[in-house]
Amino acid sequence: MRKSGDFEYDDLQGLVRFAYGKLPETCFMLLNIADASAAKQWLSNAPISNAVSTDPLPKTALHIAFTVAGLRQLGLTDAVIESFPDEFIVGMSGDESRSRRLGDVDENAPTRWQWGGDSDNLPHVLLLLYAEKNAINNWRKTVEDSFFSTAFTLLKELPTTDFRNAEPFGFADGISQPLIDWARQQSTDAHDRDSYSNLLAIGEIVLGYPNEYSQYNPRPLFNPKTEPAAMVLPNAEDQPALKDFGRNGCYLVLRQLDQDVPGFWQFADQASDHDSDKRQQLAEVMVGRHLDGSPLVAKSKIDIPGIDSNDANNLFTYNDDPQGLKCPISAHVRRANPRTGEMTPGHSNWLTRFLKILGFCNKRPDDDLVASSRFHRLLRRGRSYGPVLSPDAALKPDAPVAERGLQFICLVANISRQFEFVQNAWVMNSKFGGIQLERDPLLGHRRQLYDGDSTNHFNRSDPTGLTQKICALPQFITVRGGGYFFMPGLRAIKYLAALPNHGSDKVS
């Protein structure tokens, strides 16, 4: 019997909680429903991995997740599709809108896309496999043998490559992720809260709980009277005479990014005048991090809930560099996490915070565009691909071309206030933290703004600070596919396999 308390990791698919670190060969598959009747078969037996902690680590692991196409193809009906939000029903190149607000734009357009970027190429189903070393091959051909002749059919494999502490411009990577409050022990109280933590409300990453807002995020619900086979499903906690088929599922974002690691140390030589020191220090001013993942600012000199005192990487804001002297505030994981509060820095005094505990001068969380982050974290569990090639060799003019770039996977409970605010507001805007006309100087496009003025520079202040502008930024990183997709607790694939049959299922 589960102790009142508990989070019920047992069902809950294990990608949520393990970035499988330990599991270094992957193979990600994006897969179209041939048969429903047959892909339900598997799936009610699909050696899902949930969040259970074992010892000894399992040797492979299996998620998987769907898109409202693939929903629908299992028998999934309209009334219930309606019940999810619109961003992940439309999907994320399903309006022009859309893609302008997320820069998929010009060479980042789905028109250019592989795969994701139009109904003759986005997928029913992504399947992630994970294993030991030298291991992948015989796990997929296990996967494969028990469904894929029949059930699904493969519209593309994602390439991929081992799990390396490295992303592929050359600095650490994966160091900065959310913790999730899986105790809930950590107040929602905005009055409570006028400091950056990282630890995080289980309700922004896992829907059926509460979120920062203390709110639960909308997802479909079953009344049991009239969906008997709903009885599957866990009790929504927020209304317990109903079934929640959202509960313990997540949305997953996936993005394809294409980088261009000759295009970036190339260009950062020729702006540094060719001086190896000064070519690093814009590269690094740029990532926001050095080379080997320690932040350009000081260690806090408070501890930040949800981070390790001895987590050196982790443990600093923003708040004693507010002018971006150190770490500019255009920079890259700035723009991703800009690690603040309730309150502004230079806003914190002992009076300020008197008020705000007595709910005076309080702004709206959801006004905010840089005021707290804490309603915008993203949980990433991306891969990259490619083969590796160090900052030196991608110097050279004849630096060898090939394909090399990020799966970029995130995990939300709101793709539209988690994801695409942080891709819109924050790193696609041109207007952030009080700088004007540059956007992220990694994932930005250099499209120019509707009156003409150009957004391909780079600001970064000296201590001193004299603002040096660097102008004429390539495009570093290209979209070449994505799409929005929903990993549902284990008891609501259950509740999918056991969706009634229509006719032959087949899908012509």
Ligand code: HEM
Contents of the next structure:
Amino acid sequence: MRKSGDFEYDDLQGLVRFAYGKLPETCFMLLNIADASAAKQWLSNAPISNAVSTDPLPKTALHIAFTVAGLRQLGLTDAVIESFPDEFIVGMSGDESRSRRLGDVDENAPTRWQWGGDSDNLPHVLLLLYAEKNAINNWRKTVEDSFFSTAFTLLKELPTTDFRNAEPFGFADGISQPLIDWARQQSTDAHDRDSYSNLLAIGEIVLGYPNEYSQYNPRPLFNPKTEPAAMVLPNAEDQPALKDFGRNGCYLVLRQLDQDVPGFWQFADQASDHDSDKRQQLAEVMVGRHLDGSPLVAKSKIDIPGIDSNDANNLFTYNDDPQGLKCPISAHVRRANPRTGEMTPGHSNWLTRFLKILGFCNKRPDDDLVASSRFHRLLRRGRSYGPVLSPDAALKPDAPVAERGLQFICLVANISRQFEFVQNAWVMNSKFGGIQLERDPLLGHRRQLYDGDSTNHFNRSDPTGLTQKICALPQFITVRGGGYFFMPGLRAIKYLAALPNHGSDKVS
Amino acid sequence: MKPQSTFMICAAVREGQLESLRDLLRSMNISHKKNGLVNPDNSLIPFSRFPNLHMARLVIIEATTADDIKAFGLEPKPWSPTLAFLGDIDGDRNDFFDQLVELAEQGLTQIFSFCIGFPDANSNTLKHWLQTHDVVPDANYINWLGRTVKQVHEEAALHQCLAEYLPQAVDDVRHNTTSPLSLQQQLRQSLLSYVEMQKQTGRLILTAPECTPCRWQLRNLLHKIGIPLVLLLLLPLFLLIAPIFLLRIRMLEQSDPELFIRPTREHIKQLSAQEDWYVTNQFNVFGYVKPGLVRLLTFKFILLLTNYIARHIYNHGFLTRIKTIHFARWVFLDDNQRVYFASNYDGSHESYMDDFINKVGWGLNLAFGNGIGYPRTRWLIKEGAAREHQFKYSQRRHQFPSEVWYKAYPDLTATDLARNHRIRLGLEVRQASDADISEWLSLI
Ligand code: HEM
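Please show me the structure of the same protein in the form predicted together with this ligand, now that we have looked at it in the form predicted on its own.
Up next: the whole complex, starting with the chain shown before.
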């Protein structure tokens, strides 16, 4: 087995390995490429951060990702583009059916987005700058050298604010993340994965490595004989004669999500008869964690691979709470990661396992309705934006209205099986896990079903069987923009920077 | 119990008529769209007027992937695009055909006039023509044997009625502190008497199940015993040939050409335009059986078993680990050279694929591993679907849209139907303990 020290961290963009908690200031820029050759010149010298860990920690970081339009603009040919998956090529907003699937309808519809919703405002490049306190402006000046201003036009600067490890509703965020199995020590065979593990195959986040199916995702590969420029690229692990453009790259999903903080807390207040304890409880069961981030369910009795046994905030599954008495099935974090293994909990031998495969031996009628988590994990890297508003201030009738929310970012190796699945089958699905007519209480739109059944409910199970039904939930979160990006490995960036200029861009 | 039956009327489309037929079929849809959602009150086949019809669809089966057989060194045989009208109904098929003729003779005549052999000299009535063009599936799956459309609607109404009344019942019970009964028991009583009242005023109907037809019972019993009996008799023979057979299969698995062809974006777009409107989606795939007797026999045998277990074991809410399929069928066409699979499943396509790969990959491998284009399997059950991208490409490539699709209860999933039924059972059967009553109340 390889050691983690063997991993090519120097070819990986650091954002995959680090969340930069110590670099609170950020500047997220959506750029269009105005001059491809200047862009490539800038790219060839850009101080893009790799994933090698340093001591002391870095004081700044820079990351870059491209939409399909951006890659085209740099001169990647159609033939190469075609070896990316459809969802990346078509884009987040490029197909009505995808929008329906993601819940980007009504208020969330791409036609209403501030960016990324139609062809006029599609970015080419996403640039992410991170710096220590009060240092972002200087870092920005360094990055924006003379090539930069010729190369790019600024489509939009995405606002961000340092919320100190919380999100605008006031909940602690950034607590649960999959732990990437850099050393490839965990078996991906289904027989070894009956129960939940937080350790995740590299290929679930980074291209060019085996994923949880022990397979390599499709990505552009080059034959160095016909494409000598590809010599700078790493070899494809599964096809060593070919060069791998995807290796150490991943997809970056960005969604600008507006949060109605006064709306959220005022609704919680009104639904709990203005009782402050009940209000907080209600908000907490909608999220699925306490305000301080601690879990709603009891600590797991067994170890969970990939979670430190002292990490009280993460050492849990929902195995002992099948009805959602402690944490409602519909709660945001329970939907976003149901912490399920390959099999439902509780079998002792091969015979019961076999019977379960045949569909028998389940304890409850609603058992086994939710897919196994490991194929649907997201590595989250979002940052909040807008003026901070505490829950108490949000309750005041004159609470200041402002644009605030989350620049939601997640990194994945398969957009449709990971981000889109979570968003569609888990978050927006009104029948998730056998529940009745509820979408994610935080994230969901509230559009009714085809025949008119309303979905604006949130149900809290109770041991007496008397479910507490909270009705007429408003929509708290509205999509303001979004896009699918590819965040290449550093050698792939070198390859891009060396691409020949085509046609009109040619410097004469 | 009134068992369901199924129908699938197939006829080849006349040359040059395909597009006009498509136009006609699409005119049945809401705003003539390609999303396939039928207007249930359309004038050609007014589906809403068939009280026994669960789901139905009209599809045009085309051999879009026929050239794949060239990889095996064979030339594709001609296949004329075929119109199929299929669905799942309560009760006897012939009664349904009578209804079809009564309510949609004109529309069906108009539709089938695009087909070769319609009208045909030997069938003097439409009903007879339908009967002679009906194709029986090789395997058929019904989520819940004997659950009628009527029952689905009645039980959904019951659930809704109880859900609306429950808060008031809780209020009443909490105010009545004198009762010696527990909260749960009082609530149950209160709900029971409310339901009685609603029934008496006619606002709620809960029809008792019909008796199961004797002929059906007899035939079902014969099937239930007969198949294992025949298999038992053939067992020595099976054991004898099994080693050679397995070896041969294993060789084929290694030598069969693998196809890794990506579906076009246009095709995916066409398919997804029909998805995620209801909580349920429809699904059609069509392709070639791999050449050779070994493959065909394996496929046939697996479908025979599938049909058997679906009919006698998996007939109450789940098909192995999958609880999201309402109806499904596997049909050999064109002299057993090609196979068609159709289903109605809850949730998105991506989650259906997740179920396929992670929950029943082995079952899919057993059957579709014998189809051209399916990713390579090992010992019939291993790998196959777990070659994720090959599987997904191949699945999408062989999938095709429905022209017209009808579902009698668009907002209800199979899980909903099972829950509503449990709510009803809870009314009829007394629970043993307060905890059981709580469990029942939590369903409401
Ligand atoms: C403004 C919108 C959102 C808010 C306010 C929000 C809030 C939260 C909070 C408070 C947590 C708990 C902290 C933690 O476990 O790290 C969390 C976890 C999580 N959220 Fe969100 N979230 C939002 C959007 C999304 C979106 C769009 C997705 C994906 C489609 C998502 C996926 C997740 C996941 C996967 C987790 C971790 C769950 C776990 O592993 O237990 N979130 N979110």
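For the two forms, the rigid core is made up of the largest set of C-alpha atoms that agree within 1.5 Å on superposition. In this text, all values refer to a predicted model and were calculated from it rather than measured experimentally. Positions refer to the first chain, counted from 1.
> Any chance the CA of residue 462 moves 2 angstroms or more between the two forms, core superposed?
Replying inline: Yes, the C-alpha moves 2 Å or more.
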